[in-house]
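Next comes just one chain, in structure tokens: the form predicted alone.
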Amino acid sequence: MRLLTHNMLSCNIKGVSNGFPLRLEAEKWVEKEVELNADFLRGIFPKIEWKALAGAARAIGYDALPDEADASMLDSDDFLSHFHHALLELHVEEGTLVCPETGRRFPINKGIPNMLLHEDEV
């Protein structure tokens, strides 16, 4: 699971009003090289919840992202490189996503988060 995916997932349990961001507890992750596409990064930047991305990156030991970011930083090749690496090259293979409100744990196995809800959660 790329951190791009993590940034778009939330807990959809019935009654949950604060299901984002899910806390990432990564047990195994890998780096997979992807060609940097600056135009893609500039286009996706406004859709990214920055604090969630930076927090997830730190959860797997990548601390090169600043705490806050704005669009003016997209002119920096160094920033784009770090943003690209965190968003697209770090892949969580095994771990857990945890709902911030309920504590419900969603497993990540072989890079795939299982967000299926139990019958009583729908």
Second form
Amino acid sequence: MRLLTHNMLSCNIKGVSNGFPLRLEAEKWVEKEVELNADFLRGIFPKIEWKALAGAARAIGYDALPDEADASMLDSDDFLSHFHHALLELHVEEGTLVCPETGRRFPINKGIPNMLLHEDEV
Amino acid sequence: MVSSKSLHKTAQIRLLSRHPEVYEPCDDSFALVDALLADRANLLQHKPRLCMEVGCGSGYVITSLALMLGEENSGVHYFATDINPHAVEVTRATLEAHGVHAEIISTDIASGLHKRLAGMIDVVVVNPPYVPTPEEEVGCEGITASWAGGENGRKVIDRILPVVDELLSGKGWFYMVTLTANNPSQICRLMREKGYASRIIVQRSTEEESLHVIKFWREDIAEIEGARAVASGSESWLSQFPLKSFWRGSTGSSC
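For comparison with the form predicted alone, produce the structure of the form predicted together with its partner chain.
Everything in the complex follows now, all chains and molecules, and the chain you saw is the first one.
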């Protein structure tokens, strides 16, 4: 699971209103090199919840992202490469996503988050 | 894997991962991939940023899409979901065997993703569980979930349509397999009410079933009104539905 996906996931339990971002507890992660595409990064930037991305990156020991970011930073090659690395090159293999409201734990196994709900949660 | 990437534009059967509880690629999967291939030039020109397959099963379709559109270096990223925990495993292995990547999420349709990804997906592909079955078989565990569609095979399709509408970007395209029993003309009408135009990309008949792969895209109101005016003079293709026996290319008419 890339942090791009973490940034797009929220708790899906019925009635939960504050289900984003899911807190990332990573046990195992890997880095996989991906070619940087600046157009993709510039296009997706407005859709990214920056604090959630920076927080998740920090949870797996990558602290090169600033606490806050705005579009003007996209002109910096350094910023782009850090953003790229955090968003696409860090893969969480094993761990847990925790709902900030309910504490419900969603496991990540072999890089796949499991958002399936129990019957009483739908 | 580099060689297989450059030589093949669809997933290879010999590289597919398998599991007894996961649907293997069949006529419907091939029809969907053929539809994507037939529309590939348009898709490449469309320059999608995010693509998603709902119900990825063996991974045959999402892997093929990634092979035909290219990956990160061209700025395209893929998501794949399935409700069957065995299927997400098999999809992961199939993608890996072809040297391509998609983000896989084990979930029901796009539950947990649809809020944040609303309006962001440029291409959605779905081979839904469309087989008419007793209602109680819908959403069962394992492989049954891949085909059991309840009354008229519409139970899951009718849940998927509003989610896809939410996910698709303004320029979003949606490809879905349907069976004649699903009443595809009525699906097109439902989507038209949401502002979508549609077209059959592939039509194929086997002894048991007649499959259509339909492409949907948002059309602005003026265009829809225009298309209505043009169509009003004659019956639309819908009335000819069961008569076309094989497949026709991307030049199929609008519905």
